[in-house]
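Presented below, as structure tokens, is a lone chain in the form predicted alone.
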Amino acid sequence: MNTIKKFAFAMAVSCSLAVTSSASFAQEKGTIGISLPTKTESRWMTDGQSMVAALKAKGYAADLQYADYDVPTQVNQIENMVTKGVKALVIAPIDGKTLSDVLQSASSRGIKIISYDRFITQTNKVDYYATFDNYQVGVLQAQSIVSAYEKSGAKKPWNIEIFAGSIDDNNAHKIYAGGMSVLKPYFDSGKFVLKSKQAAIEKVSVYRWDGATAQSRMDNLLSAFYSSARLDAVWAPNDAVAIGIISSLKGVGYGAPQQKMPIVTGQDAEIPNIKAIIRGDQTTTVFKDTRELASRTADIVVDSLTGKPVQVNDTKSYNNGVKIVPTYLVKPMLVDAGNWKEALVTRGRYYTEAQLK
């Protein structure tokens, strides 16, 4: 074998060994199970992809599963992950109260359990929680309504209707509490009027945050209370609900030149909703950078597995009914017609401008 061939052979062997060593190293670090609610909302797809990438960068494999908003499916998927021997579980529960038994099994095997975005309740087997500051989400949504009211110089009260997220999702309660902390004084003073008188979260919640359900409720509200009155604002808790509300409003003539759209809020900065903001159909949404949440979650997973101090920034607020769960809260951002491009394209690089045309 001549010198050149010997060198090439040596380099090939060296590269092969390096790849084998790297793969073995990753394999030794293990697999993290990720259980998310659904593929029907693009944000959960982004969450999953971001978390897989973040874990891969730290040398861990990922078993990512979606449960199609079916609780038994999610439980079964988690059971399979436990059986396979994952090192940790990252779970965004469909129903936070239904996982006690499977998490007991996981914990008994030494598997770390991180509640992701949605809160797992009624069990002491949750080690950490990573989420957005959902109370602040509600505050931002409500403040955008108040800001629009004050800028309008309205001489008479505004008619407002309230929608909330799914009653079985702890985030819905946090968002509702945050928003009501801002809106209640305006209702109490008479500046805002709730013609339907439907204010309790049990009355205004939208099961599974479903847009079609929201549209049906909005249809009923418009028919019952607004046949001869203008609706000035709708507090929508997320973008899926907002889309249903907007469809209902446009169906009775809002959005035409002679009947401008009410203020409509949202959350998640979904592409159809940013387009709606650009068109003027939706007023605001709340951007929650799932890349940052995924990265923070990956840090929590790795630090908890390797014995390093786990970074959290809330050790008081999240009581799941059994224990206070150490939590990392990621800050949300209000997006509107004035800042969407900077927040999501120029600086945020979350979307390309072409995606939003």
Ligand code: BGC
Contents of the next structure:
Amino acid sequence: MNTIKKFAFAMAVSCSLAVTSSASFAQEKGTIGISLPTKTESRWMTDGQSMVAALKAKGYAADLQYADYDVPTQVNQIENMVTKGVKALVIAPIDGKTLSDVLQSASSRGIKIISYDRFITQTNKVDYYATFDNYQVGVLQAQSIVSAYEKSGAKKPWNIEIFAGSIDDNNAHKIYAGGMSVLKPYFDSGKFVLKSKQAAIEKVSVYRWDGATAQSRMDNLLSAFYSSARLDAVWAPNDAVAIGIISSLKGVGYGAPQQKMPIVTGQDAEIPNIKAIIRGDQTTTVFKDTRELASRTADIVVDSLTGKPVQVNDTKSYNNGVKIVPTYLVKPMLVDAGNWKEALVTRGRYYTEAQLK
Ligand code: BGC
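Rather than the form predicted alone that you just supplied, could I have the structure of the form predicted in complex with the ligand?
What follows is the whole complex; the chain from before opens it.
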């Protein structure tokens, strides 16, 4: 089994969060449709399960569907939810621009529409947005590279390579902008060198955040630019991409005593990546407590349906191309070898220690 397959397999096994996608219309206050992009990363399973539980606690049923990273499937699933008469839709789009028609029809039936984690763009039919501060995710990732550089006391410039998330996901752009705001001065001053010269998001983005795609781009970069030079850090936008990068780095000998791993960042605090941090293969990840996002979203759904004031904390920044969408931003947190136990186990209670062994 190659590393990517092992990763997918580990996800499936370690994911104790299996959520059925079947609808239950038993709850008296009505049903909320939840449309999420994929099951291949365990974070989306936690998102789904937490939201179903939070809505249930408020007396609502949920119709939870995963779209298998296929836009027509996602549109179909949402159309079915609309036809079945859901009261609200909570949607993390695969491609933020593709839902205008189906949302037009949902909105004409009075269905509330909440963009979840990923931004739905190019439509005025989005009522609210709940997400993590993605710009800050990028800042935290880039700061972990900068702080490792500063701590190392390096006399020579560091060679850095950049990866970004999927180009059709607005989060990828926010993360890229946040990280670049930290890294640019280091590139400008010559402290960091980008040997590949591949910096534009179009060049460095990994379609659908796919680990195997990242692995093959890293393979190409290593053979084209690093056969005799050392690579000191790789900015990976999330954990799935980091797994592909790590696998590629190991393939050319990094991670051995005489050739230590470059700094590798990530996002999502996925179990295989926390294990990689404990082993020393990955340096940091960004923990985003999806339980909190799900519970904030359930509040938004229910308050907007019952006419209560809806809690948001950003009414200015999220312009989807047609309107500014009132947004609730949850704070992300950097996790590394020094704080994973406290952040995720003892205080965070996101995982048990046994899951990370
Ligand atoms: C999410 C990340 C996730 C990525 C791939 C992004 O929109 O914010 O948490 O890693 O999608 O699923």
